[in-house]
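Take a look at this one chain, the form predicted alone, written out in structure tokens.
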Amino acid sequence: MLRQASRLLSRSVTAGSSKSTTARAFSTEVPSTIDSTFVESWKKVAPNMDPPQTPSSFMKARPTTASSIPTKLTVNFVLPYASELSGKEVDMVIIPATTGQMGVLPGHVPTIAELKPGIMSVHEGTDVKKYFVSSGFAFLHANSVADIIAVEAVPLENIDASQVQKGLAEFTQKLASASTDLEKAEAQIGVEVHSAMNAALSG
């Protein structure tokens, strides 16, 4: 039946695409509908089930650029069981990406950033508000809103340096008596995180 489906629904996606060949909108900038051709073309293979809702259905609308660049950011800063900032507006926050510390400004390019252990600082005025972020992703869209998620953080001034030297040393000694792939893994983690919070914390 599946196969069945799948050779009428290719069929109208290529009849499709040979009447137009022009540009197709973001997913995010048309309301969202259904195709009738998919839900006849459904309706013939499996009569008795409904036809399955895509992407679109599920996807807001994008929000509205603004014509001048806001003055301000706002910031959403959430972990698993936590929301730290939640529509703060402030002037910069400088996140630890995968390629780099990465200053955010109002008006930044819509990017999605993946992130390392480090830090990552707030500024509002002459008021900076630092985190330790273990890693995470960072969603910056065209309407000057950051959405940052991190898997683990705590400001900065909550860590004690002396665990960290702690447990720096002993995952250092765990990495080099590791006999196994798993246990060599876990170990490598467990230094690269320390020693990030480490040079954070004497930086």
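Computed from a predicted model, the values in this text were never measured in an experiment. Residue numbers count along the first chain shown, from 1. Only the largest set of C-alpha atoms that superpose within 1.5 Å between the two forms is called the rigid core. First, how it differs from the form predicted together with the partner chain.
- Annotation for S144: C-alpha shift under 2 angstroms between these two forms, rigid core superposed.
- Once the rigid core is used as the reference frame, the Cα position of K44 differs between these two forms by 2 Å or more.
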The other form holds:
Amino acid sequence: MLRQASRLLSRSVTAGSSKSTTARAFSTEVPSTIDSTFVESWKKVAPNMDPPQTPSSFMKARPTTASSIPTKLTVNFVLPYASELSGKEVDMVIIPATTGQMGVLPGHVPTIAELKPGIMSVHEGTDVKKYFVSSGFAFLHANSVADIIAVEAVPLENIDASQVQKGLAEFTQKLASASTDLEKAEAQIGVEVHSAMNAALSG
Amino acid sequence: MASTAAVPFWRAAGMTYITYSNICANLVRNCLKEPFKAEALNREKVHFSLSKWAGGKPEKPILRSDTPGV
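Just the form predicted alone so far, so send over the form predicted together with the partner chain.
To see the whole picture, the full complex is given below, headed by that same chain.
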């Protein structure tokens, strides 16, 4: 029995020490989202067990906002099937928000913008890269990182102008002859998207 | 509470944002030049097999597929 006791004691000690040597931080190093009164009462009840972790202790700390405005905007532009731009440092992006074309410079106010079908342009020095975005969202963070997500984004050269005209005519006609609310909405979406593509190709 | 907030026309017609977004994406894909159009339509092909369950057993599955003959 005495041999078992020493094995049990040594097991809990080594278990504790091996856990602390792996990647887990000591509770004093984790940011102050830890509730200290909970931790104290836990230690009274179960001194040999570490207090349970909360999801926030596994998350990376929110990136600090730089004290001076950074010179470049970091853009992450992703589509469901590809990461178009990943961590690219640019001077400005112009995004087609539902409230209008929005120019995003480094140090932009944190914003969540819903995008409408339109052109998104990425400006890097004298380089301008334009994409036609079908719809999506743009998350502008306080640390001058812009996450832009779109379902479909194509370079303007890949759009066929004749198909756009055909589609526009078709949906304008559908809008006139639509009966139910849903048909009207679908036709309206068609008209909007094709008009936006038309404007993108000609403008 | 503001139930008078302006809703987009598609929301007013009973459509969800995902449906709206997918319709927009499909329209854009249909207006691409070849070969981009073929690539895009190929990429978006789906294959579903759905079956309702009754009495603990699946009934005959319904197949919805873009790949013909499967």
